[in-house]
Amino acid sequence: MRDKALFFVLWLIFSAICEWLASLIGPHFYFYVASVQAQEGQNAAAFILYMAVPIFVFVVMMLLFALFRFRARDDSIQPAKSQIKINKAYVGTWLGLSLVFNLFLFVHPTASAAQAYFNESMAYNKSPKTLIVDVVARQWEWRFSYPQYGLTQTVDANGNDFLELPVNTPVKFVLNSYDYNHYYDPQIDVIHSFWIPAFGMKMDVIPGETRTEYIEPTKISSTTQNQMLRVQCAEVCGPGHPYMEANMAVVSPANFAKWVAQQKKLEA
């Protein structure tokens, strides 16, 4: 009884102090954070953490402590002769808690912040103020169009592909993935994967299948201020895949504005 006094004394203790270094570590998961879904993603991940550290504490503990605890200390202690004990009572409350503790996960933070993205999804495919942003993936390039302001392939001044959002403003990427360069058939290409990893999610973009997916940017920034808000594609689709990103940038909805009448301008 005095050993497993000791030894929940020592877990309450190493397990406060561990949990303040997570807390420190938890908010920071995510390099860097510029959307509300990866917010939700990165306190979904802190959350994890702060429960699993207690558990990991009781088993480097439960090691440790039998280690140092129970040694021998001369030679004139015997070897048992029975090398196996069993506490069924212990390993079934260990099988217990540890199914309850997987099913309390899969429930939250898992398919609560699945159930939150849908809902979040569904208000932004109904609300008028969501941008549609249309993507296309191919080898080795992202093309972007707004068909809300008739924009069909947007550019920088050097001619390269640019994507550029309005800061807190939903925005609706529609992707597909098709060469337009096989004109024998559109829908020919590979898998790629459309990724911004200041905005915490991807998403595979699967030729002949068009996939949606939303966003709402939270911080003004680009790609030439911190490049974890880029265009990357995150799946192996040849030699070109290292290469094939874009730049970005989130802007006021002024500035935003200023961008579209400029592109209306070089489309003209």
Given for the second form:
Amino acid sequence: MRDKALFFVLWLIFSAICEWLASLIGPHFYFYVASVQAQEGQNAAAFILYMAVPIFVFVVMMLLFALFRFRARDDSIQPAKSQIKINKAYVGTWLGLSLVFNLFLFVHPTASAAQAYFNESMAYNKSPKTLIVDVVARQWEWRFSYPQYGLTQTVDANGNDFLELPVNTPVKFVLNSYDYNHYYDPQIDVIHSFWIPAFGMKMDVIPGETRTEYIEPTKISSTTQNQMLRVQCAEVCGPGHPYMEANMAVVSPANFAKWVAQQKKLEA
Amino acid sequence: MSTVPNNLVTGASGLPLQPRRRMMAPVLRGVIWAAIGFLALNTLVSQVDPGPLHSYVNQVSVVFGWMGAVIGWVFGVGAWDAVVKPAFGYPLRWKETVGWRRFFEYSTDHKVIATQYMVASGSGFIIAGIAAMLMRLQLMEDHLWLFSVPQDYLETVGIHGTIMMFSLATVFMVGGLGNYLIPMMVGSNKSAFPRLSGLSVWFVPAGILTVAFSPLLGAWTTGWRGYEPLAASDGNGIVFYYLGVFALLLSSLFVALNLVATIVFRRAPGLTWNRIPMYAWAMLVVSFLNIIWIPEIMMAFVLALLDKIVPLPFFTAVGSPLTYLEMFWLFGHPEVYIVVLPALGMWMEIMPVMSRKTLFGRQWGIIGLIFVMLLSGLVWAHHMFPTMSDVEVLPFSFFTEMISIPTGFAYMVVIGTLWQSRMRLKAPSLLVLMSMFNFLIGGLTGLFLADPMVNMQIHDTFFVVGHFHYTIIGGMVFSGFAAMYYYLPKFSGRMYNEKWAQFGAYWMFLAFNATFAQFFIIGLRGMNRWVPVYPQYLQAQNFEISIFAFLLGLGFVYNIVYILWVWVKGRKVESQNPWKSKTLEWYANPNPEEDNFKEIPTVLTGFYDYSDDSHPIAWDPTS
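Target state, the form predicted in complex with the partner chain; input state, the form predicted on its own:
Then the entire complex follows, led off by the chain already shown.
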């Protein structure tokens, strides 16, 4: 009984301390958040962290109790005083709590966050304000085109592919994987994965299929200012995979309009 | 070198023995026959199919040549004399030698086979570990400096993952410890299929060498999963990936058939289903997983190989790229439970003995193992959350979260056993506690990965790499070391020194956590997988992770070398059973020359009651 009481009190104390530490880490789990969707993922991750802390403390404390409190102090081999084979209350509580915990996590944040993303996707898809960006992945390049503005391949001052987005405007990325130089050879392209770390969302680009990803950027920044804001291929796609990266920027709507005009001039 | 005396009428296979012919060392003969087999079949196929663009060794001929080589190798080490010829009615001229030579030839003794498995699997660990060290060395800088092209780095990643998964993680605790312990644990003198078992181990070195030498055919960049459609357009080395893994899987499949039959049919009288030891339960469910899923992935690899060498368009844009991925992970997720269930079984085996307390909630431990086995076939697609369309994700997310419940039963059982016990803190129990801590972190980080919204950020980053290294190294490798220290006195009759062993355990534990805990952080900071070149802002942390990784590598080497040293030169133990364990393997004779039991014991009680010093079998301590 003394062991149980001591354990319970210590578990409460250490859980509280660790929850406090988790509350410091939780809001910064993603390091850099620059979209509505990344914020949702960040919230989900923080929630899971808070939920996991008491379990972590429980098991680690049990291991520490074994190490310190229940350790044999000499080398003689004697049976332990307790030889309990089953404790229905303990097993029942464990089973019940782990069921409740997992079902709860599935409802929130797993299903709720997925639902939120689906709802946003449908809303963005319908909205006339949504910016559409066609993304073509090939070995090893990201190419961006803006059908609403008639831009076929946007580039930066050095002629490298470049993605620019207006802040606080929903974006629909239409993702395809094929090599526009070798369209006659269906075997030439592979699976890539479209990932912008700061946006908290990733979507594989499958040859022969079209995928979409919906994002609303919330911060003005660029790859040169923060490398978390970069277009990175996340699925291994051959020797050029490490180099399959494109720079990008999120700018104000006015600057975006200027950039579109400048790109149009370049393509004319 | 001496041989078994001639007055033995029958061998292990039950066939009449004939005087043995003189022959060259079996391993040498195996190598020569393998070379002959390769040349013969490769030449034949090259001649049958003499395309003007084909070189002498081409994609098609090398596949047949490789089959010839593996058959030559397995026949050469003894299968020809001991399996093939007797099967056609020729007298059995194969006699097993004694002494060190018996470890270098075909054998039907489960203790010899298990030792061969441990050595082969351990060699795979070293080879793949060197690959890991090369990867960490490259990652100390943000640009290519060790490797000259990214192919070399990606190929190293692939070799590391493939050899670790298929020759260490799936093999060491099943083919190695399982083959050694299971016949003893169930009170039998041999396994159910000794000849099949003797055959199976020789596929392991063949498979490891095939994968390790795959760069000879050309670089492959897909990593251990052989992802399509990249594999179809990738370098020819991928052919040796398919073939090498095929050989390793074949070996595991034979082991699974043998272990299931041994546990079901060769139990000693009185060893009822209610009394089957926990590790035997783990081996049983793991073997069922192997029997169900290995043929499935073998078929996937056959298709992928045909896709590559014919070539066919199964998995390209005109076929279905996702089909290969689904087929791979349909095996791939049960695979991780194939890796970790033996570890869970080992915890439940070691802890009651070390804590001198009756195993708590034994039935729940078994229920946990069985439900993990059943659920493991329902979660595969969580490896593909960003790959699938969004609407397909949630069911897999559900089962992924639910599988933590039966996995948690192993914790419930061990924690319940430790509560108010009298735990002796020795290297095996310390390593089990460490393994439980590591696997807990592996499991809890899995909660983040099971959530689709969070998964979309951390998928394919170092967060995932940290997660699965925590489960596989933290869970399986630490438990493997615990088992080795625990069973050293049984295997070798020698005892390790507690200080040196615990020093090794703490070394591994600290270096492991310092390395892989940081993988979570660097993954969240934006470090993605399969890149020898990465943004500069991640360089400082990668540099420092590499330092800890090297310390971890040295820690593994230290423990392996120390275990080998004790095995050969350690202090002899007075007692055959220093831990005073009650499971049957501790009553068995570990000497490969002799039977496990002079007389098959009759089991009178269960094995996990530690309230007294009674024996589960009629036992005369003076014998």
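Model, not experiment: these values are computed from the prediction. Rigid core here is just the name for the largest C-alpha set that superposes within 1.5 Å across the two forms. Positions refer to the first chain, counted from 1.
In this overlay on the rigid core, residue 102 has a C-alpha that sits less than 2 Å away from its partner position between the two forms.
The Cα shift for residue 82 between the two forms, taken after rigid core superposition, is 2 angstroms or larger.
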